[in-house]
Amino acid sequence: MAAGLFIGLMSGTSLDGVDGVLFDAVRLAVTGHVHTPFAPALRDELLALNTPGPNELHRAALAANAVARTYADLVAQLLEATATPRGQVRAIGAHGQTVRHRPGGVEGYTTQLLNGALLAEQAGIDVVCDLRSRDVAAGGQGAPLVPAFHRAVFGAAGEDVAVLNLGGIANLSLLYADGRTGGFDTGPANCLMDGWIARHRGAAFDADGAWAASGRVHADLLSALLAEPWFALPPPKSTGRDLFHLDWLDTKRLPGLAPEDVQATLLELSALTVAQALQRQMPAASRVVVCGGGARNGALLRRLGELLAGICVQTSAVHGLPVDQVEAAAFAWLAHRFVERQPGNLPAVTGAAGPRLLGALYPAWV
């Protein structure tokens, strides 16, 4: 068995589907990538399960099974596309689909829907999943978990570098020149913009930010959105659809605004909260490396460039890792850490009581 070969599976808050990578943990290199969208009915159910509803336990169990089958199909596609025998893969690092994220205190928890046993059964490969819960149990946020991986891949000696993931939620990894690593969520990236365009235009996302670019930022609405107390919290902090959803937006929205102006304001919210957070926490940053689906939103990247004048804003592709592969690679790397019995979290990032081995193992037994 090739001890360095892992599969990483990531489905984020954007709900655009699953990215899977074949990852060489020794060379820190992706050797194959496959993306598959969620079936529309499953996507709708996963979105619905982000808020309380009837018969949640049964529906969540069925959705977890469906996520496992989707993951298993993607694994099969990835193995075929890369001509890799499954016996050469040491383990799968599988994120699952977050439907609740409420860390903090003795009652804190985080829930990623995935039937790990079913995935191990169908894929025939060891599965490491539920990667956030141990950090939460140790008093941490359970997020972000990727800064240590970002340090390994994007860190540069003597340079303050930030890595910005623009998924449904935006998060920053801060790779300081002196070797320190920080990280935290900054707020919504795509989740509100995706929800708003779906409501008004039936589209899954705002391609290249074109609809937002057709509107104008509304100062009063932006001020109302920025007044959300969560933005003023210091790190460590994390968030998700538990807070930032269309019902939240509807409580802030002023009547009579054109839908495209709301979209423009949501894009400004995403860009401004990232820029403000970076300027507070890493004022000497020389580069921002951008990944995630939002890296394909040209209007959002242009606005970030304006707000971060003097800082080089570039995508992760410049460093040889395409924007849609970074998070999946990070979870393959976390599975490698689990197999090697090495901690996967950074307490300085998440606020956990100390380093912890992250994940639960479902052996393939084949």
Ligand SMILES: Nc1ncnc2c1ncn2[C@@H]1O[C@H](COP(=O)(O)OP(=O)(O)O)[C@@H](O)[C@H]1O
Second form
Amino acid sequence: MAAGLFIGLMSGTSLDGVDGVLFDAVRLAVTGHVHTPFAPALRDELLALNTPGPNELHRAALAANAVARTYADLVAQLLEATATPRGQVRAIGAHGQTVRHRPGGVEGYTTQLLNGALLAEQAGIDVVCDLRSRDVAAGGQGAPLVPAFHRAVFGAAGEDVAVLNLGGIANLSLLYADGRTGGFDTGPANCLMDGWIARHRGAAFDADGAWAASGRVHADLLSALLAEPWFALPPPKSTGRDLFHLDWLDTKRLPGLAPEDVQATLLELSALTVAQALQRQMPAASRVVVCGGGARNGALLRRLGELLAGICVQTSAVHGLPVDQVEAAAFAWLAHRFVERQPGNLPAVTGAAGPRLLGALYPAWV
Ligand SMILES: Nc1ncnc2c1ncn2[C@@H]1O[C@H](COP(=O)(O)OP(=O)(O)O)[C@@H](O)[C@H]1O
Ligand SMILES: [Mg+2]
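The block above covers the form predicted alone; next, return the form predicted together with this ligand.
Below is the entire complex, every chain and molecule, led by the chain shown above.
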């Protein structure tokens, strides 16, 4: 068995589907990538399960089965596309689908739907999943878990580098020149823009940010959105659809605004909250490496470039990792950490009481 080969499976808050990579943990390199969209009915159900509703236990179990089958199909495609026998893969690091994220306090928990047993059964490969719960159990946010991986791949000696992942939610990893690593969520990246364009135009996302670019930022709406107390909280902090959803937007929205102006304002909110967080937490940043699907939003990247004038804004592709492979690679890397019995979290990032071994193992044993 090749000791260094792992699969990473990531499906984030955007609910656009699953990114899967074959990852060489020795070379820190991706050797294959497959994206599978969720079936529309599953996507709708996962979205619905983000908010309290009837018969949740049963519906969550069915959705967890469906997520496992989607993941298993992707694994089969990935192995076929890369001509890799499954016996060569040491383990799968599988994120699951977050439907609740409520870290903190004695009642803290985080829920990623995935039937790990079913995935192990179908894939015939060891599965490491439920990667966030242990950090939450240790008093942490359970997020972000990617900064340690970002440090390993994008860290540069003598330079303050930030890594910005623009998924449904935006998160920053701060790789300080002196060796410290920070990381936290900054707020919505795509989730509100996705929801708004879906409601008004029936599109899954605002391609290249073109619709947002056709509107004008509305100053009063922007102020109302920025007044959300979560933005002013200091790190460590994480968030998700629990807070940032269309109902939240509807409570702030002023009547009579043109839909494209709302979209322009949502794009401005994403860019501004990232820029403000970066200026506060890493004022000497020389470079921002951008990844996630939002890196394909030209209008968002242009606006970030304006707000971060003087800082080099580049995508992860410059470093050999295409923007839609970084997060999945991070979960392959976390599976590697688990297998090596090495901690995956950074307590300074998540706020956990200490380093912890992250994940639960469903052995293949076939
Ligand atoms: N061409 C594009 N133009 C604008 N936005 C895009 C484009 N491609 C992808 N996106 C955005 O990226 C999101 C998916 O990003 P992803 O990194 O997979 O997020 P998550 O990890 O939350 O699933 C989509 O929902 C969409 O908002
Ligand atoms: Mg995604």
